[in-house]
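Just one chain is shown here, as structure tokens, and it is the form predicted alone.
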Amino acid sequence: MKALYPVVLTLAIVISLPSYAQQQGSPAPSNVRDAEYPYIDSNRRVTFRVQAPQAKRVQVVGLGSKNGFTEQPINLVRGENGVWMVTTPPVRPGFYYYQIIIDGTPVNDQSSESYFGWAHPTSGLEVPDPAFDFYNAKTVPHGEVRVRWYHSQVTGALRQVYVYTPPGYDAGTNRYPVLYLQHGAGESERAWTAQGKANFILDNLIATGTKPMIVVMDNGYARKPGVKLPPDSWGNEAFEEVLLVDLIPLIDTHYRTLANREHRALAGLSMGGGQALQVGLNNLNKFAWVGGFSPFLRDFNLKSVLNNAANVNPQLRLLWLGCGYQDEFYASNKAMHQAFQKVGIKHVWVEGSGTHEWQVWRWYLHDFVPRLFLGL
């Protein structure tokens, strides 16, 4: 099947030295309050203004491999008062992760709203999409997205888990079913709303016939207490018992939950999307939607799923796999979505234009979430 995301291309990292006079555009929705720089005009060129007086050289740089906006510094240009700026080539819609350099210094950007990424917080740039509003904020019911507090019996530790809860969920007394929602690596169950906007992809869809969902996002990190760790650990062996054992009997007890398989869902982005097959298909008395978005699967094992397709197939109700062909995971996606061909597992496989990006990510979470809970 082929996605219906738009193509994406690359940017050269060619910079023009900008005039500074506005074309009509505005500034990114991603800026603090008040804030006109990062300013986006009509072409979706992004000028940067940084005031650093003192500073003898400032670059901006984005972070991630073929992150669509640049992996090389761009210099900025010194102007009068100590107001460095430089002005893009277009940048194809999307969320970016960027810092500013100021000799040799990484900072964040002050104008800019802070993201966790990268496992460090860090500036996001949104450059919106004309052609595409999907994951906007409309008007239409909005549902709530709730942050709890819990101690985990796993890890000895106090954990956060964000909840979203659809558009009139206070008001009545009905049951949801539940999607698990896992973020990547280096980021956290913030990630989803945050960078991802997952509950205005949710509104949204809702209000145009979707099944009504509780979406729940945990930190995809976990380890217990006293437990060495290899050097190339990457502190997230315990997410599985965490899910089973404290996560989902927390969720069941106290929202509205149809708290049985049918009714569960599991799926994530890249580590956590690794993290969903790896759980749901290993434990399909608990799921029976099951959801990869990019996964990187060089940790996880799968050769039990795969010589029990016989007993798969009658569990699963959806297994989602999907990977852009200008993806670093492209090459093991398709493999894994060739392995379950030969072995007949039944799957839906997702592949067109795009990198590992959270635009991306969008589109399938758009694509994924229709196909849940239907026929219940």
The other form holds:
2 protein chains.
Amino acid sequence: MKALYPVVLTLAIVISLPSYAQQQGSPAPSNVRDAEYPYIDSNRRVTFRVQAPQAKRVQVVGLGSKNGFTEQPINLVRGENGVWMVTTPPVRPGFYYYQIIIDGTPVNDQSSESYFGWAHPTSGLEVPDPAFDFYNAKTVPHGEVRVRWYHSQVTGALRQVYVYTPPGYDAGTNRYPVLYLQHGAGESERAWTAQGKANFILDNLIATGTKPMIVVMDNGYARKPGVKLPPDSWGNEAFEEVLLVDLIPLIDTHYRTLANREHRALAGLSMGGGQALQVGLNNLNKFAWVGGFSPFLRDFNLKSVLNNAANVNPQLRLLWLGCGYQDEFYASNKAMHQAFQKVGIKHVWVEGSGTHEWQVWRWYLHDFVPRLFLGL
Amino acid sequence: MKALYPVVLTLAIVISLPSYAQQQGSPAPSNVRDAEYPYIDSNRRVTFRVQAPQAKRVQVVGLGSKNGFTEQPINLVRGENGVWMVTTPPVRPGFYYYQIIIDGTPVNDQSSESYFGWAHPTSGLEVPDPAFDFYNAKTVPHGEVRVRWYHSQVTGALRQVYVYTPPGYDAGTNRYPVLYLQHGAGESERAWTAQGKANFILDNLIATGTKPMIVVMDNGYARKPGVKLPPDSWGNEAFEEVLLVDLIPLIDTHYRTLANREHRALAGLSMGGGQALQVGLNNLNKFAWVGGFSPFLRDFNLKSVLNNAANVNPQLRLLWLGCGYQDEFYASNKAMHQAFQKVGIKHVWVEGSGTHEWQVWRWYLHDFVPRLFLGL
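If the one shown is the form predicted alone, what is the structure of the form predicted in complex with another copy of the chain?
Then the entire complex follows, led off by the chain already shown.
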């Protein structure tokens, strides 16, 4: 009889497996400690689990158009004890903002970490890439990410900035070039490290020969005190002035920087990409290296730049522009690339498959950073 | 006729005010950018606003017993367009974890920042204190809060630690004493700065004469690889070993510390308070200053300490123990204080009105820190 036990037990387990039976996999890296769900199987199908006993409908949805997870809400299925579950079709590797929708109200998943995106803390799902790990923490020396507070003369308020210092910064006496790196609309100064893993991307690149640098990640929103903004304002009108008046002097005072235009870069994604192009290209006395990652271009003014190609080229060490084919900003970026071409502004144009999401921006950062400060 | 317009307009506004009419006040400091609600009026009554058109019942509740906000869920009232609102009775100043309950399911408030507590990101409400501002950012020099990653020999995994360096650290060459400061159960290494504002408390104290110090805030959870934990395990079993084997050597290697027991303190709140007392008092060759803030004592072993008072006193520069009258741990802490008294272990005992919440721990930190490293 005894020999039968394991067989019976195995059968019982197999029979009890519900329809969302999982293949071998593991909890998502973005889960809170000990949370089993969201669970990612070996085909990158993601199983969600939500406890909502009184709900009539529970759904999960990815945020952002053409996100690689799901634009259309997927219904969870009610099981016992008010537990709702669903397993999605295979998901592309990357980082996705998502929410649970309970009877029409979007809420965060208590099983996942929150990330500041979409103007509030939003659940995030990290789907590991089986092929690439350039943004994962590896056994290489790690830099620090420092949070620094400063009083802005421009806004009259306290601001918080994140500063990556490369491995060995404290032990040495070297001075370093600086990359100013901006987040997208609805995000914050924390996004490039929390969502983008910029610090690990830099650690890994520096470990394999990229020039060590300081990376400064500020908040892209800034308003002057007492200024009444128009209803469609983004609230980022004073960012350029904060960057030039407050931030660059602050960083050059408190860190061992190479404090000149040749050793200063500015880049950003989406809204931050528009800010980087506008502020960078219009202030070439401050920046020699400029990058726009899927930049949002509509509200930014580059006319004077296009009218002055002859002045721009000699000062510009690198202008990097990239956007994915499936990104809603692809057409406007392609047009900008063509406008640069037409007036003869030298630049790197990167296009390829990709939507408006973090996995693309991790790639762009990984492409952009090794080009910086070469030949100096 | 024209003169009547303002009167009519004023009347119309007054008449249209609903029952949750606000007195003059302002949005909570814990709100996300531009969120009007939660709104705190001049009597510290808090108005919440939730959009949930299909919900049958929407409530707001504070987390934690005897929290100064509300233990019992308060019903919001449904208004037009599926917007639910309520104004609470006056709330004590301080920081509160809270959640919105939609038809029985607790969710976060999209209008507030999230704080890692209760083992997942949880909404937080900061209610300003009209009388005290020792934990607010003031116009004094600010230290940095650095995030550092390290590979733990003990757990075999990557860990993240927060390190406060005092104002002027980078510019100078001084070496500093170190306070290791631990969070409570369900929280993380970010709690002392995000919820506790420890960095601003230190900035303000240092600006008025407290000895500058480094503050190290690690995650209090740690498990060895492959160890199967009992079902009631907290998962913090390897913390002591991480602290002694991994963390102290790491900090003493990478920061300008005074690397000896006389210049090393250990304190914590709740679970972290129990950890501080157990690890600190049992390792007096490593620590000379120990603090327990409303410590959870049940699972921690202090017997050998109580049996060796004669050895403890000469090594201990400070033992600080505090707990509020309304705290559920008050009785056990009072008993610990009496046990220390009985065996003659010198200590500071702080009791007074207070529950198990962050405003108390801010006060305790503010009381504890100026006593550290005196006479050295």
